[in-house]
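What follows is a single chain, given as structure tokens, in the form predicted on its own.
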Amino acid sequence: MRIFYRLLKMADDTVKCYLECCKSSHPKLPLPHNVPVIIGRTPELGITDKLCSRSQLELTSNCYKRYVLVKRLGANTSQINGIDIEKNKSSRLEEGQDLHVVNGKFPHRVYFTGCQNDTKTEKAVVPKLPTKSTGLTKSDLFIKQPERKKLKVSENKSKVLNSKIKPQEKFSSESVYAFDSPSPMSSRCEKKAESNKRAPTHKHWSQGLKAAMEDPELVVQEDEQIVVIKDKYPKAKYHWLILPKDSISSTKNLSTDNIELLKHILKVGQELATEVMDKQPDVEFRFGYHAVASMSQMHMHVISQDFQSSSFKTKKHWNSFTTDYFVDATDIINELETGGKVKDRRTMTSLLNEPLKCHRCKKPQKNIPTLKKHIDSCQK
């Protein structure tokens, strides 16, 4: 019984979460099993800035469900793709998110190792121990009589999974960092870990942008600090994406260093209007951003105000664009020349509600359907 016990055991200790910088300043850090741990300008980090505190973060991971609580305990802000988490106050940070340290700068991220969430695994290589009077299994001994019967199925099921795994013959230990001694349980999770290293990085919604940088069928132009992309799901006629190659997840992460890009970034944007005015001169463009960005990796939308479109679809994706919710790119610019800083836009959320009208006769529509057809007829 008490080796049934440790090989359980030996099964909840495969899954492990690691803190990893995401320019690779320091070595990675092991996040254990639902322990807190305090990160902040200390010499495991290398940060050095003195508005990082000593104790600015608590990280709390759950290896089970895979997924990282984040408390804030410093004075100065801290980000998960750039959304401020509040004092005292946990977030979620799942595999995939930018975590940054302090006031939009140190990007980490969590990753985790093993397969404890296969439970098919599980039940796979835990092997099944005789007992002396019976040829039954311990396992046995805590089913009732009736159910044996369904119980041998799975043990058949159990049996042919064996067989299609194949031992490593090998472990690897570039996918093990020095701190992180290989687990004897199950060659087929050290080869799940190993797979989950290898693959792209971008797993959650919100680094789909990431992604989509990466895309051949969507990428329009680049050059050394930008990367045009077709919008996925266009609102309009003519919809593009303008992103720094720069990890810069928000524009409420922008300084005064980073005007220069701006203008380039608009540059770019409005010399693709242009192609398109200069055959069709009644286009009309608007170039900015939204006041709080869903998406990670900060990005200028260039748009058509046709607004034709199937992705076009509901109040939000309507307000987002015709209300003060989309800000304009020279509004940025100016922010940044003049207070050094672009201005907290949290608030504007509640523009997202705010009734349909036209954008251009301002008059009231009642549902999605009856403002397309009304933008088709509307003139200025």
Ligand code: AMP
The other form holds:
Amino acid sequence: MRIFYRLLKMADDTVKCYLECCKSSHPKLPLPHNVPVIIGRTPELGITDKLCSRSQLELTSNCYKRYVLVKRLGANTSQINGIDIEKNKSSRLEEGQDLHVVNGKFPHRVYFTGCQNDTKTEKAVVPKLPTKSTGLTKSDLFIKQPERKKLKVSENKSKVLNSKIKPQEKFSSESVYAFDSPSPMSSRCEKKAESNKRAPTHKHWSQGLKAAMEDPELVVQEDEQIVVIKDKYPKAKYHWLILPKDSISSTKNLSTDNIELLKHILKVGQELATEVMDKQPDVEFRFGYHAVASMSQMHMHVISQDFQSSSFKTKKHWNSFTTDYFVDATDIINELETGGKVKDRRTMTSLLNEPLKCHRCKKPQKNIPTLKKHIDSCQK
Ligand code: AMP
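Could you output the structure for the form predicted in complex with adenosine monophosphate, given that the previous block was the form predicted on its own?
Below, the chain from earlier opens the complete complex, with every other chain and molecule after it.
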């Protein structure tokens, strides 16, 4: 127990959280762990708009879990990734997400620096802002920050840049993706320190797909509207992601204006799958979106149903592709066509913890190795 609290304290000493203005209107603002910091129409933030209350938002960072709880105190609305925060309610702000302080204005983001065992940490200064303190919470994982590659992609339309029909086993199975199981704390921190040395950026891992869209190693095809990339941690023999070139962070930001784009994405996915199936008629594909995607910039998965991949390692991987957590692209299109918006599926994350079962015969499976063995042999 004592060791646990000592570990908590160590993390508290090293992991720092900052609020940064996307328009660089003010210096970064430290958000010390578990100390509510109130922001609003104050000289520190340089906000003078009367619609913004002096005490518009209360921000409480959790440096262990790397998120910030945002409570709206002001009368006018604030948003996280375009979604309104209800008055006096707390919403979770993750690294990489946009926080608009009031009425879609004054964009900010949070980021975290340092982690346990990390020798290079920045010193946070407690801001001179109204605060009140509360108790400690439990420690959690640290997630590696990916290196952002600055590579340009050719502007040629509909250009096939990589062989499309090769099974995807060439990438490392080490993943920064949220569903991947945590590696030991120290190794994560070493990797993070390493990545910080190479790329001094605080872009969150959830932004990795935007960099991937410009990575010639990953891009297989593109046109005016979309980019197709290989999934870096494929969960099956064939696994691609199709992303719009326009910035759309997730399916929940879709409107009826995007229906044609979604149909185009699906068509491109079906064409890719057809290319494979022409040569291997037994390969089956699904096309769809995760109920709550972990990576920003909306993407449709094109995934073969063999699930033969060394990157498929956990129950969460499995359930994210084989339960209702995987939403068929046609369902998303239908929802927009009939109701004008995409259903809120945030409560579906519980499906990720469902017991393992075969996606074909539905037979329960004890663990991942047993499941892998079973699906290799299970017929429809
Ligand atoms: P989700 O956001 O849950 O729909 O899934 C994100 C997908 O992106 C996963 O299948 C990951 O394996 C994949 N992924 C994560 N990081 C990268 C990256 N940097 N490049 C390409 N694919 C990635």
